[in-house]
Structure formats: structure tokens, C-alpha cells
Amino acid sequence: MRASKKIGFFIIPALLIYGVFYVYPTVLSLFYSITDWDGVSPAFNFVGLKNFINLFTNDTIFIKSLTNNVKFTLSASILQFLFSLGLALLLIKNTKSNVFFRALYFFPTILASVSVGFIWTFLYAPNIGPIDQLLKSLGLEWMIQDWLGDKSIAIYSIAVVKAWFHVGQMIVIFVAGLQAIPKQFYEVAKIEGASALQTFRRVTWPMIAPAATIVVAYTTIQTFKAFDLIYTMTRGGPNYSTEIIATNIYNVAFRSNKFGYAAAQSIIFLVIIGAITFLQFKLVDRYETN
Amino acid sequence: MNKKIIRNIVLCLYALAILLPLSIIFFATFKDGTELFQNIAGLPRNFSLDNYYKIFVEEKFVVYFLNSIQTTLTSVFLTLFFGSLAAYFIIRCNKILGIIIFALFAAGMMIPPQVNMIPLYNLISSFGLKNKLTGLIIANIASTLPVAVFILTGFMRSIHKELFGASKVDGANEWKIYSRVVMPLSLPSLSATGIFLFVMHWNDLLYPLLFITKRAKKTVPLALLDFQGQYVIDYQMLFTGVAIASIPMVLMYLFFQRYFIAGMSAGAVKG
């Protein structure tokens, strides 16, 4: 107890900055969410749960951004999961060439979302862009699409970018999980004559399930927060087909000046992220106790 | 034997998927607008540094670059400093208080910046910190303290308790124990966290987009975003901006690769 008195000063700077500039605004968000504040005028009214009711009954764009978020999250997660697990299985051993490949695959992770957004906007450019030109030269003209301009595929095109961006990071997590599997397990499987698929299902998969949970949860949360990438590539267009919750909150607050309404959206956003994080902790916990 | 060949083909194909876009972008910075589309993937035919000249001299990119450096370095340093102080407090104060403070910070990792950006915007404005790098730095610190406290506390918990007792007997006060004993021991986790924070702060777009409207105060990602409107079809200019924006990261990655991968995955697992 005497020690804690003397070191009270140690917590002050962190608590002050975090409290004033992160916790307090979060609480304020909760407060704004039951008002109709426009962000400018000094007066506003309490509207109770009206914002929340409107969001789900009256706001097609919000519902659209929710569905887009689900589409984006699912497609990016599946791509990222399959590619990172597949490549990690090829790169388990720490040989020189494997270390090189891992470092190369990791490289996009260090770039800014804005940079990655520019690179891929160019790659996807209609007709003149490298992807369309490559398809033409391979005689695959029929595959050419308006990658970012077509309402029905734009969100999936960005999901591919998201996977390209972060597969390398997920490979590192999977490799760490795979290297932790004792060699004897594989030897036993071999002696018992298990096929490659059986070995994967009975030995590899149960052992890397915690790593897989982390990868999926991380991807899910990252795709919900993919504001920078989508804002750079499409600003949520065409016709809101790539609008996700994070970009929608920004647009509603800072373009339409509906602060109270956007705050209500951000509370729903918080609940979703909270639920995913909680689920992740529960799952990882369960694997670790098993 | 066949298996090995297929494995290598797969690895090389994916390497190509990473390298090809990056090399196209890098070569483009030495091309002009017409050559870019005639010769997308090839080496530049008329090697020229015009784009770089234009960006540095006409666009004053140096200003944005310095803004980014100042903001990022200050944010990383102060987050690590305040975060490590907090982590030291958590492991040294009484148990219940430690648990409460730790939980308070850990909860912040769950809160995406979009949740509180609206009130934060008002707060920063009312403190007169809009269009000031200080405002950006404060917001950066506040938003990344949770992950820093989380990782650093986890590490400091593994330090042997006897060390503190021994230092106490030698007459060291808390500050001396923190600065002479705990900080040197924590260097590995400090550097991993530092790299993770550096990448986050350097690349961040949201906070500059919210708080900065004056040209003289823009950071690199925000300046790049504005380039997009200005050079709608001049991709080679955009890419020159991208190349310059990436230089610090690429250099750091080449020199500290191992720490980089460790730091970024620690952030992924915990953040």
C-alpha cells in the first residue's frame, strides 16, 4: 500500500490522456446517440431511442452498409484464411528460402492503406489497367469486368485487395502455430498409416485451431474497421455498394452533419465489435484449456 | 519430386502476385503519363526523375513528410513512455487496483476509433487543437495507449519480483527501479510495440482526415488522398507519392525485419 502511494504519479499521464481523449468521448457518443444534435448548433433535443429505431426500420443505406460489411468480411476472411493457411503449410520449416518467401509475402503489410488503395485502383482501372490488359493478352476478354465500377462486384474486388494486403501477416501467425506442433505427432500418424488429409484433420487442425481463431477474429475486426482502404478506393460508391459501417458513420456525421444519428450508428458498431472480440476470447480460452 | 515442383510453382506464383504490382508502381515513378500505359510492366525507357522533382518542389512534399515524421515519432515515443509508466504502476500497485486499471485500458482495445471520433472531433476543436500536429499526437496517443499498456504489462509481469525487492534494499526509489531496472529489461517488448505503433501512426488516415484541413499541416497519407483528386489520371504522380510515403517503412523493414514481423504479429494477436 505504501508503494502504491509513491508510484501514484506513474499512472497519471496515461490515465489523463486516455480518460479525456478516449474514454470520455466514448461515453459522450452514448449520450449523443439519444439526441438529434447536428454538431454545430448549441441546442438539441433528446429523442430517446428514435435514432436506433430509424436505423433499422427507415434507413436503407445503413442496412446496405451492414450487409456490405457482412459480404466484405466473409469474402475477405475466407480468402485470407485459405491463402494464409495454404501458404503457411508450405513454409513451416525455417529454411533460407522459406524465410525469404515469408518476408516477401509480409511486405504489403507495412504499406499505408492509402498506398495500397492507389495501387489497386490502378490495377483495376477499366481497359487500360494492368489486370484488364493481362486478361486481354491471355485471350480471356470475357473475364474483364468493371472491377470497381460494377455495383455487384466492387465490394468483392476490395476484399481481394484486403487479402493481398494482410495474408503475409496471417502466415506468420499460422507458421508460429504449426511450428509448435510436436514432431512425434506426425511420426505416430505416419506409423498408423494416416493419409495426408487424415493427418491434417486429426493432427494439424486441432493443434492450430487457436491460431485459426485469432486469424479469423483479427480479419473480421479489421474488415469492419477497413475505413482507410474503402475511403481511398471508392468512398463507398458506386451507389453505396461498397459503403460499410465505418465509412457510413463518417459520411453521416461529417457530410450530412447528423452527429446524433451517426453516434447511434457508432454505438451499434461498438456492440458488434465487442461481440466478436468476446467470442474470440471465449474460443481461444476453450482451446487453451483443452 | 512432383510435390516439390508444385510447391515451388505455387510459392513463386504468389511471390509474383506480390512483386508484380509493386514493381509496376515503382517503375511508374520514372515514367511519364503516356509511357505508363504503353509500357506498363517494363523498365522505364526514358528514365527520368521529373515526377520526384515535381512532387518535392511543386507539391512541397517535404512539408508533409516532416509533419508525418514529427507526428509519428512523438506519438510513438510518448505512447511508449506513458504506457510503460502505466504498466509499471499496474504491476507495482496493490492487486485489485492493478486489475481495475488494466481492465480499463484493455477495454479500450475493443473500441474502434470510429465509435468516439465525433465527440473527439468536438473535443479537439474546443481545445483549439484543430490543424495542429499536437492535436493529432494527443489523439494518436489516446487511441494506442490500450494496446501499449496491454503488451507492456504482459511483459513486465514476467520480470522476477525479487529484482524489485533487491533494488529497494539497495535504496533505489520507484523511479530508479523503473528507469534503471525495468526499462532496460523491457527493451525487446518496447521495440516490438514501438514498431507496431510506428506503422499504425505513420499510415493512419482517419485522424488527419478529421483534424487537419490546412495544407501546411497535412501528413503524408492525407496529402496522398488529396493528390488523388488533383491528379485524377496522372497515376505516375500518385505512385511517386506512394513511393516516397513508403521509404521510411521499407528502410525500417530491411534493417529490423525480425523485430518488424514479431511486433506486427504481437499487435495482431493482442490488438
The other form holds:
Amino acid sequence: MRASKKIGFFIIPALLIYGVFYVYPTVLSLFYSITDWDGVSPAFNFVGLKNFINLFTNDTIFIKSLTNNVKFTLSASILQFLFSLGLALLLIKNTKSNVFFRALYFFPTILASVSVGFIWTFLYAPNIGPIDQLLKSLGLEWMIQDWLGDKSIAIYSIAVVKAWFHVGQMIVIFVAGLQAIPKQFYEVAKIEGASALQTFRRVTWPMIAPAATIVVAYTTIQTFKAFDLIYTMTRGGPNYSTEIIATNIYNVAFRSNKFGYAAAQSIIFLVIIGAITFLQFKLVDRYETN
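Instead of the form predicted in complex with its partner chain shown above, give the structure for the form predicted on its own, please.
We keep it simple here and write out only the one chain, dropping partners and molecules.
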């Protein structure tokens, strides 16, 4: 009994922090989502589900931001997953050179998102940016683009930055998962005459499924709410081509002073992230059981 009381005592601070900084703001957002509060006035009116209905029937910018979110999340997540897994397979051995390259790839993750945004804005700068200069020096002028000014490719340009930014973290997770696989499995596969592709399908991939689950869940959630990177690089432009739900919520709340309407968007945002995470874990559990 005394031990359980002590454990309960130590849990209280964590519960208080969680309640104050997560539960309370969520409940408050849910409350304000059914009002027309402007964020300043003490008075407001209850509008019921009007904000939610308007989001999906009259708000073209919200629909566009949702579409951009899907494009950005899929692009960045796929790139990040493939590059991190591929690099982890190359850097699995604990040699000095591999440890150095793991640290090198991990380095960008310790930078602030705003710093990364400014760095890549300079790299993408038309004509004078290092990327365009490199293409010119290689005789590939036809590949030069207005990376952040062309509304057809701007969201994908930022997706590349997002993948580059966090690929080092995912390499660490994959390397840990790969190194945990018993070597006997590979020895048996070699004796059976399995090819490299068959070994990956039958041995490596099933064994790193838990690590893959973490990577997919983390990258999906992080890319879906990548406010700071996008706001630093394009502020949602050009012509809302890089506007995602997170930046749209900010603009609606702090530029238009429609806090009630922004709260409704944040609730939709929360539901979408929760649904995506739930589906991901369900799909992975089904794969592991099969």
C-alpha cells in the first residue's frame, strides 16, 4: 500500500502538467469552436455547428489547405521513410566511418526549424541560390525552377526540406531495429539460398516492423503539423499553394481575429491526426499478425 501511494504521489505532477497544458487547452478549444469569439472581446455568441459546417461547404482555403496537407505529408513521409531505411541498411555496422555518417545525418535534427527554413530559402533562391548555381555549373539549366515561387512545385520543394531535416532521427531508429535482428536468421536465409531481396522481405522487413511503425507514425504527425518550416519559407504562398491546416489556423486566428472559427479548425485537425495514427497502428498490427 505504501509503495502504491508513493507511486501515485510521483504521478501527480505529471498528471497536473498534462492536464494544464494538454487536456485543458483541448477542452477550451472544443468550447470556443462552437462560438464566434474574436479572441479579444469578453463577449461572444454560441453558433453551434455553424463553424464546422462552413469549413466544408464554403471555405475554399480550408479545403485547399487540407489538400496541401495530404500532398505534403505523403511526399515528405515517403521520402523520409525510403531514405532513412536505405541509409540505415548501409550504416548498420558500427564502424568508425558509419558512426561518423550517422552523426552527420543526425546533425540537422538539432537545428531549429526556423533556421532550417532560412537556410533552405537561401539554397532555393532563384538564379543566385546554390542549387541553381550548381545546376548551371553541371550544364543542367533546363532543371532550374522557381522552387518556392512556382505554385505547382512549391509544396514538394518544402517536402524535400522536411525529409532532409528529420531523416537522421529515423536512421537511428532503423539502425536500432536492424541491429536487434538475430544474426542466425540471416545465416539460415543464406543456407536456404535466399536472394538479397527475399532475405529483406522474409527476414528484415518483418523484424523491423515495430521500428517502421514508430517511423511512419512520427513522420506523419510531424509533417502534418509542420507550421514553422512552411511559415518561415513561404508563409503559405504563392496563392495558398503551400498553405496547410496549421498555417491556416494561425492566419484565421491572429490575422482575421476569428478565434472561434480557428478553434473549429484545430478540432478537425486533432481528429484527423488521431484517425491517421489509429489507422497506421491497425494496419501494422494486421501485418504483424499475418
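Every value quoted in this text rests on a predicted model; they were computed, and no experiment measured them. Residue numbers count along the first chain shown, from 1. Only the largest set of C-alpha atoms that superpose within 1.5 Å between the two forms is called the rigid core.
Remark: with the core as the superposition reference, the CA shift of residue 276 between these two forms reaches 2 Å or more.
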